[in-house]
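We begin with a single chain expressed as structure tokens, specifically the form predicted on its own.
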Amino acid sequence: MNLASLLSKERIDLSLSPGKKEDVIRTLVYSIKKGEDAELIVSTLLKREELGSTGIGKGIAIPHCRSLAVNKLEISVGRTTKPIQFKAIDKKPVSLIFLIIAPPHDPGNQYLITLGKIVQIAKEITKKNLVNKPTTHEEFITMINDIEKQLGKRK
């Protein structure tokens, strides 16, 4: 599976606006779907913020959730203009968010798997100070997959 097969132009905005978490989220979630299935994700997603916050730290943040208002798994990133409020794990605020929906029945448990995929993916991230680096969708994606082959050559 790679990461960067999942991802679209369409669904990664790299100038989302500094606001709340829920308002971030709301944003990436409206990428993927729509009106009622989108409050009902939106309402999902914020309830496991409740649990435990999912700002991994380093600026970085995965929310993520099972929801039957999707039928496959689907990705959405945002990074904001700004930093903002996440309550991550490190206490730092958030700029990049990895959103992930998956629906309840998920063959060969991708949703797991690429949850992992993207921790390992953030990592690098960081680690490389690439958070501002893509100024555009092609770049950011490119910079996923580049990522993604390194990662491999280490196996």
Contents of the next structure:
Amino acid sequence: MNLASLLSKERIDLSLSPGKKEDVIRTLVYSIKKGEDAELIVSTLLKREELGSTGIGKGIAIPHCRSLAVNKLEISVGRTTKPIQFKAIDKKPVSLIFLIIAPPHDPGNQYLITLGKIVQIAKEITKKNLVNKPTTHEEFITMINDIEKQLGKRK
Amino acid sequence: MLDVIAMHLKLLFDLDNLISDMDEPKYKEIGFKVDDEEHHALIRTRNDLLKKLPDDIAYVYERLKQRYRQAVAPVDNGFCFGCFQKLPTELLTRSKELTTCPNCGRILYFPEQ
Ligand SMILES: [Zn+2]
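Can I have the other form now, the form predicted in complex with its partner chain, not the form predicted on its own?
Complete assembly follows, chain above in first position.
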């Protein structure tokens, strides 16, 4: 899996309006799907959040779920202009959000593998203090690409 | 299929997948924290949702879930995504009712588009 290749500039919003966790999640979902399907995804994502916040700490959250509403792995990224409350594990507010929706049927469990990899990339972003560094979609994708390359070399 | 029933069925299916993912050892390795109490609450929500479905549909859903783990299969290009058999053309136009695959029996889901 190559995360950079799953990103598209229409689905990277680096000046997302801050708001309630639910509203920010909804905005990111609507960049992928509209209408009833989008609401189904939002409901499932919020149920997932009730189980424990996907705010992994240091300002990053990775809301995720599987849904019948998608037929391939879809990712959308948002960075809020001000950090928002996300009930993250370190209780700190969140500004960078990777939202992941996977199809229900995936042979080989690609979803969990991808999710694990995104968590790893997110941790590199915080470790290197890069949350606020990229200013354009291009820079954001380049940053992800570079991190993936470094992580690949380390193995 | 009535829209409200379809919506409940879709949400039930998504929640069941959420519940089964939480039980995956691989999921726990990733490092997300899951609250046990909320996990049980989610199972109750899913059971309540099941009760909202007409009895016959709830029965079929539960039976299929036991048999295949996933009771619903999306239709992709005229194929059932559960058993990968080509579906008869007349089925593809009859998406208003609850349709099941004539080969494997899974409930068919017709994606929007
Ligand atoms: Zn089938």
